[in-house]
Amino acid sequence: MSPAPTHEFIPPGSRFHALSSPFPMKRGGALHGARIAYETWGTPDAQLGNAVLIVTGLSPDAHAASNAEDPAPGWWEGMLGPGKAIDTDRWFVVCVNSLGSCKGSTGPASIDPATGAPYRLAFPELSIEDIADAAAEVVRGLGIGQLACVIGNSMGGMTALALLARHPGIARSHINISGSARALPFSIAVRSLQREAIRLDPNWNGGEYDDDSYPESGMRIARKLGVITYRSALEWDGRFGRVRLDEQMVPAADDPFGLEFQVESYLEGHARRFVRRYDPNCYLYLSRSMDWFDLAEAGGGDVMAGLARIRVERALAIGANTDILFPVQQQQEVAEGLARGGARAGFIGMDSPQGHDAFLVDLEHFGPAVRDFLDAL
């Protein structure tokens, strides 16, 4: 098969930081000529002491909010900007796109300089620690000696903890939002099914797909599984109940098991909007990196000891009580572990019905918590 176009989807306002070459990977191998996409907001002070780093979940890009380079709304538009919870009138904010992604940073969809073709499955095994090390290089490359705060949500909560553990002193404080210090069996099981759905799609073809032969069914199912776990049963019930589709939209006679309920239609629409906007191999790599992550490795087999080795002055862990993917007990564990390391650490379990995605949509609750923490720095 001839090399296919790379499946990269880069926001127009992205800037790029060239990683050290070779860039060593935790589980072996190295990248050459790799880069990380990032965006910034606000103005750095004379000492670069007002810098805040945001590290993201699996699918977001570096475009967290609108800015001069890209006025389109970002994925955290309501949280970040002048006068908002992360106030860019005070803070110089940097958001990085994860290593391994397809949103501008080097990943499986990028061109391998050794071959001139996409890496695909020749990309080295990716870990959360690699993502953290790449983010650290961006911070240093911008001349930032120490961050005022590193904020990580979902997978980014893992990345932030790895960053703090592997680069002591890189940040004075930390906000961990719907993140964790290790993957739990339920989350591993869900992600395993998502990856299996992609790999069992014949069009995946061992990672050798192209635009004409693309694993759309596998990606649709993977995304549906993800969306189901991102929200809570409480919200699914309140939002859709058992409402059926309009009569003209019910399954046709030749498709007796087609979509019938509004919740099915919602999942289908959400999945179809996602599948051609994210590279399947990148999805596989980043998903597996979360399953591998366990901060107990830094604590001699004890996750609390691993957390206690991290040194920050202040920390806040926030989660939603309805989150089934990163249960709120994991954020409580983060706060308790960082407190053992000497941090003034707090924990807030939000009574939000939106589940894991609450930090994206329930800004009425999450925004003030973030604002109060940053205002006190």
The other form holds:
There are 2 protein chains.
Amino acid sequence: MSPAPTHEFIPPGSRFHALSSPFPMKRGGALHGARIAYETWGTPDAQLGNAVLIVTGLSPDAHAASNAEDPAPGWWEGMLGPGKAIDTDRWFVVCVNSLGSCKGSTGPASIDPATGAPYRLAFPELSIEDIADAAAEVVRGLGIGQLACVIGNSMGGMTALALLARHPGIARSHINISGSARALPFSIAVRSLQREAIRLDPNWNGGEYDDDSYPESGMRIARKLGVITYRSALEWDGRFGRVRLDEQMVPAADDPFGLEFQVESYLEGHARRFVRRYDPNCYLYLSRSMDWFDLAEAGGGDVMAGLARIRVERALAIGANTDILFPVQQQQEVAEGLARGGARAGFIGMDSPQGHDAFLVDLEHFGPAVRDFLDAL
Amino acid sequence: MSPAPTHEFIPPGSRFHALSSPFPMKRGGALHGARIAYETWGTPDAQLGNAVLIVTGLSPDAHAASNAEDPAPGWWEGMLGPGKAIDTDRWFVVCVNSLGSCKGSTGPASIDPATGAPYRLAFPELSIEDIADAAAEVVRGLGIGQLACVIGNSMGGMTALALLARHPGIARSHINISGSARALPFSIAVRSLQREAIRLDPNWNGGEYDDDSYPESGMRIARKLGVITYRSALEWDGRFGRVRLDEQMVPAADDPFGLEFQVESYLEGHARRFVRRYDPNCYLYLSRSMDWFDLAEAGGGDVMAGLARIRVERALAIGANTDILFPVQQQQEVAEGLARGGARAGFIGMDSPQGHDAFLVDLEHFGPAVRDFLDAL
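Given the form predicted on its own above, what does the protein look like in the form predicted together with another copy of the chain?
Following is the full complex, with the preceding chain placed first.
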């Protein structure tokens, strides 16, 4: 087996933070010589009091927006930059690539220094808490005593809560976007099925694939199922309706079950832009870490108690009313729990048709909410 | 390739109606020597004026309830029988297995008389309208001049509308349960992905599988994705929460991505009860027929006009507010459209947590609605 091609996934502007070695993992084992990829925007002030940390969803890298090191647009380009909602004229912004990812941080596709070969399934069990601990080391490594704010989207909303729970005082405030304090069975079921599709692909081969035998079918299904649950039926009714593809766009006229409707072509495009650009084992590890996450563990079995033990001065939880994967009731729960802990905490359920992905695309609604919160700090 | 084992899927109490031969198909081609499996309950009155037809969803057979020929419980056992909501002391009830299915009616798993081998993908393209036309032949073959009511669930809701549109006067009334007048992009996307999972299974082999090389992985994923969309997150939160499986119930402790949560075991049970009991090619054909269905074709491009051309005296459309696959707005559309055509038409959106499957399990709500409608006829 040739090593997995981790190098090609790393944004060119990435910097790297070496984690403490050994880096202990919550569920057992430790990493040696591990690193976290991150990027920054803006300028730290003298006291390093203007630092904002962004922790991400499953698939994004650390390149949230263009910057001096990498002018390519990032995955949150409209939200982050000079004069934008997360205003880099005021804030020194750090975005970390999650531990376990394949976008520059150490994960199952990285080389295990003990063997010289990729970890694959020998990577220790990964939890959201490990991702949070690794992010905390980046924050400390940059000399930041206390973040002005930690912002977490989707899986990053879980990571941010774990960070706040495990590292008291690490941030004065928190914005939780389309996140949750624990995984519930609908999203567990979806992610379990995504993982099963990858594992059932004969090319997955117990994690021992390479470029020539990449589990493309499994990753296609996993990604398409993701996109189905990231959006909403309402948006698609208006966007695609029952519109057919042009005949010349249909890939294979002799395929009786091939693409026919625009919505199928949309899913196909998403799959093509994802497979072979994401490592399947990393996907499995990060996906499972979300299922395991339950802030009730920090609250004696009660998720509200777990949230109430977190100390931040101000908090905001935002989501889309059409999100079926991280439903807004979960963001409401986050706001209520943080308020019990003494935070001035608000909740906004946006009427965005774009479902879970709304924070990426409905910047008209999510932008002002984030801007107003940060401006008032 | 050995013939597909269609025989073992047929309920022992099935009767068979020979379709006209050739039986022309809407999208081209014709069937020769085709048949429809059906079952009956109750006794026809002298004028055959008490007949009720049930057309089904994708997977059910004609055995909706126990009867003299087959005492095993049926898939709608609680709804259909003496004194039940569909009261077989009053009604002569007929349930047909859809054309294209593998439960006794002719479909892609049946033997093509022209070749002596299973049709497989040589079966002509199947539409909801063909399923409706075949059901109409059963009704006529039983000597029924006009049905008192046609009841359609899920895909059967589409079939019933096609039947009413193409066979004016065939029924005096109609109950549309969790059905729709056209497929919309969310459900198209889900079904397209289910079909892709089957087609990507190497064992599918362009439809040329047999018992020894059955596309089990693809069918597992298709079924689990179905079950995820048939239910609702709300129900699962209450039913499963984050409860783990007992350790001895976990199939393989050495499988790092194996079953851990109760909800995963629930999906697994559904998959096991489905794979190898449903023919994959039949699944592909019936699934695609739903995507194609659009009653707007009968209304000059306007779905409401298509519905308004249907003539029934009374109609009722029912659904569950938690249905994400056939959302209640689609049942409301059916009621409004049939009302425009002159029917006394009602709509009930039930507060059932069980999503699309509610009509199968929430008989506390769906039963009285059906009973009240039929009692008033």
